[in-house]
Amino acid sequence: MEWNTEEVLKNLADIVGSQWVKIESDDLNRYGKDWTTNLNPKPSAVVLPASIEETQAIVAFANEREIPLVPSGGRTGLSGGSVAENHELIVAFDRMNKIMGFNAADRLVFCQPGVVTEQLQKFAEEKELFYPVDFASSGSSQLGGNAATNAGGIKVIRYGMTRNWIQGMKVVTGEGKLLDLNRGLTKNATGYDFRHLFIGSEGTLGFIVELTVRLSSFPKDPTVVLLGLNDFAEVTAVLNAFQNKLNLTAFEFFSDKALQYVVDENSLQMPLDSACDFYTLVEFENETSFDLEIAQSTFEYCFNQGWVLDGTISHSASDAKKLWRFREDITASISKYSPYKNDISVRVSMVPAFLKELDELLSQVYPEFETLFFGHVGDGNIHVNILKPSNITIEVFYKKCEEVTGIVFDLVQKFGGSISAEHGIGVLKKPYLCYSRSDEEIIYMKAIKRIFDPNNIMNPGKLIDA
């Protein structure tokens, strides 16, 4: 669809200023893609509003002309949700990046959508408070995108997803109408809460233009236990043992293969003396003088049960940070191998059986691929990373991995899980939405989109077909 005529571009320039309408190839490539590597951005133009009013004007104008719009935040997505492949107009929120206010009594922060996650985390620390949503892309992801995909991360077991921290939001619908949703209220029993429709909607209903975010008390002395296991089947028993005794803030896992890449890439020492096939990282609040003793006695109990082979515990913040590196540095350490990623979840109790069956299936069908498993086992979220062999091209690799995806999602469906735990559906996973959503649910989703976006201009082709 060709729409970027001189007249249209002039109208957009009248709204935001000519310097904020970009058509140069470098800008189109920069704003037109996210962290997915197998999609080719082909936007027609980029526009950067600085206010709600400018965003409304852009959407109203696009609605009149039926110009397709794609939201662009930190562009850290992994499902192609913010990739513009079909000559769309990109609406980038980089200029709407201010923390506009803070209410100490309510512990509420009022943010524009372009505020970077880490920016809010640091602001909370300055107020001696805590924003708990945290993940590898915190230094570049934006709050609007976090809400649009309901981002999760490493603290979900204690603090939940982004959804749990959005106390209110303003959105511009596909018709250019402004809705002020929930207005920061804690209790509001007045019917449908449209706020939760827009959280996780991936920009398909409208644009998030302001967020009211709740903060929490800072966790007291987060302490880390790193444990080695030889049988992943015991992981839920270890989780239950620690969860029954301590206030956990994280429970992560990674395979020995994943750990080895971190150790080799960063010239680190192995964290434990014993060689183990799997590792779990347990973080808890060291709230009382007895918590450290409880953690040590729980480890001894798990050791005596034969569930764990070895372990170590942090005794300072720097110790904890060093142990976290073994989990957090996995993504960066394997990036040069062009990993094909899948982000899936099942119920926590099913994780060991699911992972065992998945590992056996992939080893049997694609023995030439090295697969790494890691993730947030405390909330059932598993990251499957397939590394590209050096002897095949990236095109051949991705084609084979698409076949792998079908096999993986068949198994996810068998276990009643989700094909996307925290990265959204976007365009890459849209053909597989039926693996996690029933036909009836998808019909209702399409009907909701038609109400908020009758001309199908809001991120068309993503999540669902109109």
Contents of the next structure:
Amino acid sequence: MEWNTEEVLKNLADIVGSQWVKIESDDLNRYGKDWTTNLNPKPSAVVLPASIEETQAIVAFANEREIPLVPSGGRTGLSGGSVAENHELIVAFDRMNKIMGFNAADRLVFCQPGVVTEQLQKFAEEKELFYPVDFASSGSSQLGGNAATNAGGIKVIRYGMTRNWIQGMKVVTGEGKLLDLNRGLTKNATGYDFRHLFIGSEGTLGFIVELTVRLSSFPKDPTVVLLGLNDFAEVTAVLNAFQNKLNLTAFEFFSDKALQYVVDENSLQMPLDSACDFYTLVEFENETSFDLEIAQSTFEYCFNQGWVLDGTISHSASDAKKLWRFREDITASISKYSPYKNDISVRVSMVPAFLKELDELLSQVYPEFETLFFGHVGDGNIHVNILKPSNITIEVFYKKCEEVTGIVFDLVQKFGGSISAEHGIGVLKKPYLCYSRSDEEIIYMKAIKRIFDPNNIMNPGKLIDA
Ligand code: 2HG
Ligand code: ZN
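Got the form predicted on its own; any chance of the form predicted in complex with (2R)-2-hydroxypentanedioic acid too?
Time for the whole complex; same chain goes first.
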């Protein structure tokens, strides 16, 4: 539905100032899409509020005129949650990008939603504290989007997801009401915690307009160990061996095929002398002066058991950073192959059996496609990327992939897993929500949406249909 008449645009300009209402095609393209490669942005306008009051005024006006709104943060999502394909008005939080305050005794930072993850990480460091939610996109993802998608990342095994660090939050509901949720309290036993409804709601209930974020102590001197595995079946044994002895901050994995793309794309040397089918990247915090020796003896134990073939250990922060690149650069290194992505989780103990069945299934159903596995094995989250061959169009490729998504998700369901561990449902996974959530749950989800967003203007068509 086209709503962007001159009169409507003028009303929006009255709220935010005319330079903050954008209708140029460059802006529409930029703000209309995220990191997905197969969706076509078609927003009608972009508006950039500078305050909570302006955001509230936009939502009130959108309700009056039934204008569909799409929130936009750093647009690093991979499920199309912030893609505007249907003439929506994009509400971008780039101007609300300030850290407004810090309280050392509470270890709380008060942030606007457009604060970039890395900005908060650096701020925490200046205070000799740590914001532990981290991922490859931390240089551009924004806190509002992180909270709206409950972003995970590479340190979840130790620190949990974004949800764990949001101690308070102000939201403008789809109805235009301002809620001040939990006010930074650590303990608060007063009934339903709406904060947790908005975290992970993918912008379907309202806009997150302020966040109170908890910080942690700075980890002591992390060391990274990269291991080459003999057989992926042993990955949980290796995890247990390290986890029982050391305080792990990450336990990641990637297949050799995935590694090859990072090495080739960035002209890097292979990290180990031996060629292995799978690698794990283990990061631990040096809590005592013995931890390095413990890591060494744990490696030897795993080697003697025949679980690992080879390994290397970081001796400095820059070494550690180099080893992380082999894992963190995978997404960027394969993006030109327009990968079809699945972001799945099962319980950690089930990962090897699940991956074995998944690998067999994928080589049967996609014999002609190359499939890469990597992810956060320490928390049961596997990223499956299927690469588009150069001789077919993206439309044909996605159609072929989608034909078997249901079969893959049947397997996820059989293992009691989730069809999206951290990337969210957005539009790409919406048809498959029923593989992870029961009919009853989806009915309740829709009812909750109607309460907060009665006119269905908040990110319509994402996550669930109203
Ligand atoms: C990661 O863990 C991100 O690197 C992206 O979640 C995963 O590209 C992907 O599928
Ligand atoms: Zn991930």
